[in-house]
Every structure is written in structure tokens, then in C-alpha cells.
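Take a look at this one chain, the form predicted alone, written out in C-alpha cells.
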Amino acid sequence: MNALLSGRVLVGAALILFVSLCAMFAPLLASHDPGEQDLLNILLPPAWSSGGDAAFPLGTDSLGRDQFARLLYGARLALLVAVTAACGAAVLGTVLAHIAGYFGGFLDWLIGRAVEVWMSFPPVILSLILMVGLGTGADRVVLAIVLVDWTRFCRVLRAEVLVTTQRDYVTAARLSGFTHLQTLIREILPATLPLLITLLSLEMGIAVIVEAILSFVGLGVAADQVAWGQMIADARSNFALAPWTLLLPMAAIFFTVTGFNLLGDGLRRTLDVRQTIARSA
């Protein structure tokens, strides 16, 4: 009840609930294709500003495309990327601490040294060299990320699995003939959830600002798509005629990405026992 009152979660999940209506109801919001070109009203300011058109709400880029079309439909293939690419991390980056908090040993020495490695790469600029190599599309932006990505939930998740492994009702599941499997599953996922939630929410908002990077260098998605960090690319050389052209893209990511980001923090302070028993003392 506390995580439905809190005002970072209601606030991100209206930011969020926003861009998730406005990407689903696109093709009916959208009185344009987002890719067709309309040479002869090219940099059009938005409607409400001198010179603006009613038929484009807010404005037209270097080729005449309707911005406003252009950002919805962009937001669908944010929020693709977001929900796909931190979901595959969350899998794999969750297994993989499970395994390494739970057994110990070799296991652990294991998974905790490729971690260390795999993250002493920054992740940008492992992102894009994976990008290099595995071409441009939606499908390998999400890959990319699965495979930067997975050891955020694991570092963390891994120390959580170690603290929860030394609990009381973990000793008397294993006592009671669980398999290792049920105990796992039973008795330390359930512990272990409400992290896995946060850091899946705050993964979101990372995963549209790498999409958008991969977009704007050219190594996201291709080029008969649409994506936000494409239209800030297409609209640098404009910025001086056109500054809405530019900005509006970077105001849909940072409001997607506040909006993540105020959610995962709400989650993080309600979901908490810890925390919630901190601030009642």
C-alpha cells in the first residue's frame, strides 16, 4: 500500500504511463508517416509559433517529416528496446548471482571474476563495439545490451543472494529436505525481489539512453526507422534555424528516462524493509 502512496512511484509511473500511451495509440495520434518527406514545408516551427502549420503540431525537420509523428513513433521503439533489453539482463544477470550467492566456492570466484572483467570496459564503449560487430537493427540494440548490462543485476543481486542464504528460514528449508532448486526458488527469489524490481525499473531508463546513443552514432537502428537519438543527430546541423528540432527528442529522453528513474527509486524506498524501518525509527 506504502509503494502505491509513494509520490516518486506515482509520479514515474505517470511519466511512463504517458510515453507507454502515446507510443501504443501512434498510428491513430499520427496525422503523418513518420517517414514521409514533405519538401516544400521543411523546417516548419511548431503550430503555435509564428510561421507554424496546424497540420504539423510540432513543426517538420530538414526533410519536411512531422516531428510530432516522428516522436511517438520513436517512443515505441524506446520503450521496446527499454522493456526487452533490461528484461533479458534481469534474466541473465539474476541467474547468474543466484548461482554465485547461493553455492559459493569456484562458482562464485567464477561468475564474481568474469563481473569484475566484464565491467572493466565502459559500458558505452563496449555497446558500441558489440554494435560494430553484430550490425545496426532494434533486435542488436537489445542484444547489446543484454550483454553490457547483466552485470549490474548481478553484482548486486549476488550480495543480497549472500546475505539471504544466511537466513534462519533458508537453514530450516534446507533442513526440511528442499532441493536446492525449491530453496532458490521458495525461499531466497521471494528475498530477493523487490531489489530485482528497482534494479529493473533503473535498467529501463539506462537502456533508452544507450539506444539513443547507438541511434545517434549511427550503430542503432536502421535508417528507415525512427528513433529519438536519430532525430537529434538529423538535427544538429539545423539547430541554429530550428532548435525544436533538436530539442523535443531530448525532452521525450529525459522526461522516458526521469520517469524510469523516479519509479525505480520510489520502488527502491518502499520495497525496502530496511529502508522503511529506518525512516519509522
Contents of the next structure:
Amino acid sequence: MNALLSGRVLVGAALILFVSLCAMFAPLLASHDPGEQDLLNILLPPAWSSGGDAAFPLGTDSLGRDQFARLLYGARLALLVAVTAACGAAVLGTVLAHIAGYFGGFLDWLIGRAVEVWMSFPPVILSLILMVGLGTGADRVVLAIVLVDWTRFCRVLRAEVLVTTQRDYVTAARLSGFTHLQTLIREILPATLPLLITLLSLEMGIAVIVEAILSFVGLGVAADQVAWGQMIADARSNFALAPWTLLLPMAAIFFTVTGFNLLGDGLRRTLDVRQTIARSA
Amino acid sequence: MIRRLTFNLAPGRILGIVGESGAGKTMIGRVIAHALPAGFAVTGGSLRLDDDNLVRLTPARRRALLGRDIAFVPQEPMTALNPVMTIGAQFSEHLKRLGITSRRTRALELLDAVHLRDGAALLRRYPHQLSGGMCQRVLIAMAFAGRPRVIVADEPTTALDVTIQARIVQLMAELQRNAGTAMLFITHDLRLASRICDEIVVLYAGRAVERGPAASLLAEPAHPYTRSLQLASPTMTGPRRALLALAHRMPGLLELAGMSGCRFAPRCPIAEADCLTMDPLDRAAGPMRVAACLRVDGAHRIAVSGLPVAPAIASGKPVLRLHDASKRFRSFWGATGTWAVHDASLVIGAGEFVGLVGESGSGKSTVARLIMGLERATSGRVVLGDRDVTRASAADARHRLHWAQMVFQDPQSALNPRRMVGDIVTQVLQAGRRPLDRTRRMERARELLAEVGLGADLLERYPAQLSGGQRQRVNIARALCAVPRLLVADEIVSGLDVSVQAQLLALLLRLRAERGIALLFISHDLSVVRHLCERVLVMHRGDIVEQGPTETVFASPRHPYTRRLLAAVPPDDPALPWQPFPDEAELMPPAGPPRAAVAVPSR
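Follow the form predicted alone with the form predicted in complex with its partner chain, if you could.
Below is the whole assembly, all chains and molecules, this chain first.
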């Protein structure tokens, strides 16, 4: 257990915890509604710089909306999408990976080719096409990410399943009378779980970026919902005048994704059986 | 780890270093190669090659010596060659480093010397196109290329089949004689070492317990450990006798620190009180012989008597019948296929121990998988008890639970590292429609562990916390849980040391006496089969070429392949000549890539 507490894991988890708390208590922390416009106070700088207003701690955007409130509410959407999309992609990819790696043969061939074809599309283009077809909305963003990114899980986990399946204890479980499903859950899933957790964490970071991209091009959530990508898109035209409107949402994305990546990378190092063995030997 | 090891190796001589795993054999090679694992260091003493102290070399001098004056023959020939370079390219690179010009001519000469025909064609091949034996020959040729002063061979034949092992060992001895090189031959096999070595050092827990000329050391071991090793190994001739099963196991690295006195004393059958406290110094034990024991003259007192088993149980109703069972593996799109097993027929009666011998790739394991329903027979029938289980359906699998269970070769891979021993051995009771609750399962687990000679304290351990022998016992306990009438054991003792092997063989025989269990014992070790089984089947390239009572088959083999297998085993009596047959496959590189169609079932 102590091995889990490496520097990377701690820093990553702290960042994610911070963003999660912000998202959770957004209504309490923000003094303004994120959609509330104050056209008298547009493009205000942050409160600490000259010309700032204490009512708008991080300034306002071109429609006079409170940046602080928008960042907090943006975090809600970002985390919601990150967690659900990553879990969805993980479930789809993991199930297919286990089927392919465990049963082998034709099923493996079929799923393997499907993954290859799928991955030959550039992911951003594929998700844009999907969004055009599906329409906007947070649930559609999640669906698009799941449909694009399940291949990451499938490809990596399949190899792990394949290796585990060849171990004699899996054969022994079959000979003991376990069904295929029981064998998969009892003997194989525990072996692939560390890798799955790691991938999940990394995928959440990716989902944050994809959500931001889709919102940036206006194919993400509905216009009345707050998204970091949208904030960046809105701030583009006023960059010279009010750089902070652009930099703040970018920093938010940066810290969230860094958090997920550090967490994922740290978990990969601490959970990976092979590396653990190498260290203890 | 290693303490006070002394040996001299003269030019043109072979020194054998013999010991079980964990004795420190490999460390010696590593000290010479300057490749000690992290945390180990040479704390004292010297290791001289003529004028150089190999322990303290300048890096430049080391580079000059290693590979040129000191050559190595590795344990795993297949992994020692670079898979993406042709044999020719690797050979040439090696010879270039040795400063040899006219490299091609020299390479062909060397390949000829290791009896590889058609060297020119061989140089164009890649390692994966050669068999393990051929790779080892190539590596031996490379080792001898620079006319080294010393060759260090660390278990050079362990990864190879028996018939090939015999030829490789003889080849090394032949080259060594011709070149007048000195050789350090590291092995776990006392009998093999006595065949090719002039002198032998026996290692136990890092200490050289005995040293002396090979022939006299084997004929009259002076140290109790050497004697025990000998008594723990089954023989190929003479009456079958029980094997000596030493208690406990060799102390590990951590235990050594707290030990005073003789390191073998806790297991020694003739140890007395002073053995545990006094560190035995080397004493003379006959001409040129040295043993580190306080009771040098007592070793001969160690003896085992009696038959290994109660006389064979008369074959009752057959538990297993195979009628012309065949298995053909097809490539994915079904173009070509290989017969892994061809028309195999066999019957095993209740309480009968049957051996199945043959080389790797002969189809032994496929027979086991057919019986266990892990493969479905292409044709023929598999009958367990009174039920035809050829189709390997779900109902067949339920029936099989109580008829046949399998014990796997590699206990490391056969036990899920994430489960506790108690759960592993009772997993049969967890499966199925009505799983038993944990309390009842632990009760059963305790019974099972007792049956295989393990204490109940292991119930909550994980496999990684067990020794190799304990793991294999857990493996057997799991197979016994559903009270099967037949055990199918695939090479279950091949990875174990002789003393542990002796314990496990005794366990199998006891299980038969107590429960009348039948056994299909798959092995490449003929002496173990002879010790254990009344009947033996010989497999060669998917066919059962010979079967009959073990004594009859081994005494007067009829099939040429059986004769070749038997000739590959060094005779028990060191005075008898050892004449393994030349292997055609070894001498002639096959035309195509030979291992393209090897039957490796994916699942």
C-alpha cells in the first residue's frame, strides 16, 4: 500500500481533488451565476490588478460574465465528461479486450481488425464527424469519446489478457469447473485491473482535452452550458485586450490534465506487477 | 553467499561445479564474468587466471580477457543469439572482435568442428530457423573460436532435450580435448558431471562441501550431502529402491547469516550436536579428496532400504481409455495442418502408474490436453471411466472433475499469485452451481494440505511466499480436491532439485497406497519414470511407438527411437561407456524453416 504513495500519485491526486472540490462546491464558491451578463463591466481584469473589481475575482469576459464562476462551473462539466466518458470507453474496451484475448481465434481476429480500422481514423476528425451526426450536448460528447477511445483500452488490455490466459492457473480454473465468465472474472480480470486503472486515469485527461476541443469548435455542449473550450473560443477575439480571459481556462485545462496524467503515470509505475517484481528482486 | 571456495583448474581439464538451485553455482560464473547482481560483491580472496587476478581487473584488461581468453557457453541458446541477425553476421562480428581475418573460412571450419553440416547454408539462416541444439552448437563454435584458455559453461544443456543434451556434452568434451582448453562445467546433475568432468566440486549453500576426482567422488562420496544427492536420484539399472528424501530445504541467503556450524547439519542424517556449532574445515578424505565434514568417514552409513512402493496394485477397471485418438492443429484459415498426436491408444487401470516419455514436440502434452478436454480430438475416442468424453461438452467437464485432474509443470504459472493457498486448493468447491461457504472450504483445505504433507499454517499464504517444492505440493493438493481417480501430471518434477523431487515422488506413491489413485506421468526423465511407473509409453513425433512394462521396455527396447532415448542417459555405473546415438536431425539442417508448423495450441 505504501508503494501507492509515490510522489507522482500524490501530486496528481491532489490536483484532481482540488479540481473536484471546486466543481462540487461551485454554487457556494461563486458569487455570480455563470451565465449572468453585466454589460457595464466587460473585460474586467482580475481583482488584484489595476482596474479590477472585487466582485469579479478573476475578471469578466466580453459579455461581462464572471470568469471565476465560469471556471468553476466549467470544471463541473469537464470532470463529469472525463469520468463518464473514460468509464464508458473502459467498459466497452475492456469487455471486448477480454473476449478477444481469452477466446482467441475468430473473435480475436474480428475485434482486432475492428480496432485497427477504427484507429486508422484520426481521433479528432472522427469525434467531430460523430458530433455532427449526434448533435450537441454533454451526453453526446460522452458518447463520442466512448466511441472513439474504446480502442485504446481494447488494444492494450488484449495483450495483457492474452499473456494471462496462457498461464496454467487459468487452465486449472477451467478444469475445476468454472465457467468461462467465472474464469474471466476470477482469474483474468484481477490481473488486468492495475493496467485498467492506469489507462482509466490517463483516459480521463484525454477526455478533458477532447471535450475542450469539441466545445472550442462549437460542437460540444449547448450554448447555455459553461465549458472551458467555449471560454477559450469566446476569448480569442479579445486576446490582445484581455489575455487573462484566454489564459485562465487554458490553465484550468492544463492543471486538470496534468493531474490525471501524473496520477496515471504514477499508478502505472506502482501497480505494474512486472516493475514491482523487478524492484523487489 | 559463497564462502571459502577453492579450486584449481589446469589446462586441458574439466572441473565440474555441482549443486542444487540456490547453492551458488551461477554466482561463480558471474564473478568471472564481472556480472554480479546488485548488492553482491567479492569480499575476499582471489581468482587467478595465470597472472591475472580476475576479481580485480582494470576494465581494459577485463575486456581483453573476457570473450577471448575466457569464453562462455550460455544456458539458453535460443535467447543468447540475436534473433534479427543471421548466424553468419553474428559469427563474423564475433570473429572480428577476436581479430581474426578470413572470417568466413574460419567460421566454416568451426561449424564443421561442431558437426554442423552445410555450414555455408547455415550462416545465412536466422536463429529461429534452427533448433535449440543447433543454436547451442553455434554458440559452442563461437566460444572455441578464439582458442580461449578457459570456457565457462553454465548449465549448457538444461534447456535441451535429453538426446540432444547427450550429444552436446560429448561435443564439448571432444572440442575441449582437441583444443587443450580448461573448462568450468556448472550443472545440477551429478551423474552428468561425473561423465565429462575430471574433477568435481560439490556446492551446498555457497560452501564447497566436497572436492575430488570425478570417478572416485561418485563411487564413494565422502560428504553426507553428496551421498544424499546420490541416494535421492533414481537409477536406470539394478533393483528399484526407495529414494532418500532429505527433510527441510537448503537454507536461503537470509537464513545463512544466522547459521553457525555446518550448513548441511540441520538436514544431515548423521549430524551430531557438535555439527551445529562447529564450522567444519576441509579435511582429507582419501587420495586427492577433500570434504568439509566432521564425520568424513560416516557418509557410507547413510542408506535407504526397501522398495519404493508396495507391490503394484493389480489393474482393476480401466479409468482411462484412448482409442486411436488424434489431434491435428490447423493454421487459422485451415490451409495446412500438423498431426500433434496420431492414432494414440492407451488404457490406464485403477491405481496404475503409467509413464509417457518422449522429447519436446513429440505430442506428450497434447495427449494430456486431450484427456483433460482442453483440446477436442480430431478423430478417435477418449473414455473416462464409463463415459465417452471425446466431445468435451459441459456435461463431460462435470463428469471429468471426479475422474481426472491435472497437475501442471510450472508451479509458478499454475498458481494464481493473487490468491491464498486455502482458496487455490479448494477452488473446485467454489465452482459450480452450489459453491461451498468459506468455513467448510477451509476445513477441506486443511485436510488436503495435510494429505500432501503441508502444515495448515500455509492456508493464508500467497504462492510467492512458498518454496518450489511447496508450490508443487499445493498444485497436487488442488488436483486432489475433487477426489479424482486419475492424475495427469505433465513434467511435474522437472524443474525441481533432486532432493525435492524425491519427496514428491514419495508423495505420489503414498497417494496411490492410500487412495488407489492412477497416474499418467509425463516426463523426459527416464530414471524417474522407471522409479515410479510400472508401464511406459514412448512417443515420437505424435505416435506412440512403443509401450509395455517399464522394466521390459528399458531392458530390451524394440523401437529404434526408444533405443536412442535410452542411450542418451548416462549409465549409472561410471565404468560403463556412454554412447549416445548421433541424431540425424542435429547433423543435417532441415530444408525449410523447421519450426514453422510446430504445434503450439493457442489455448
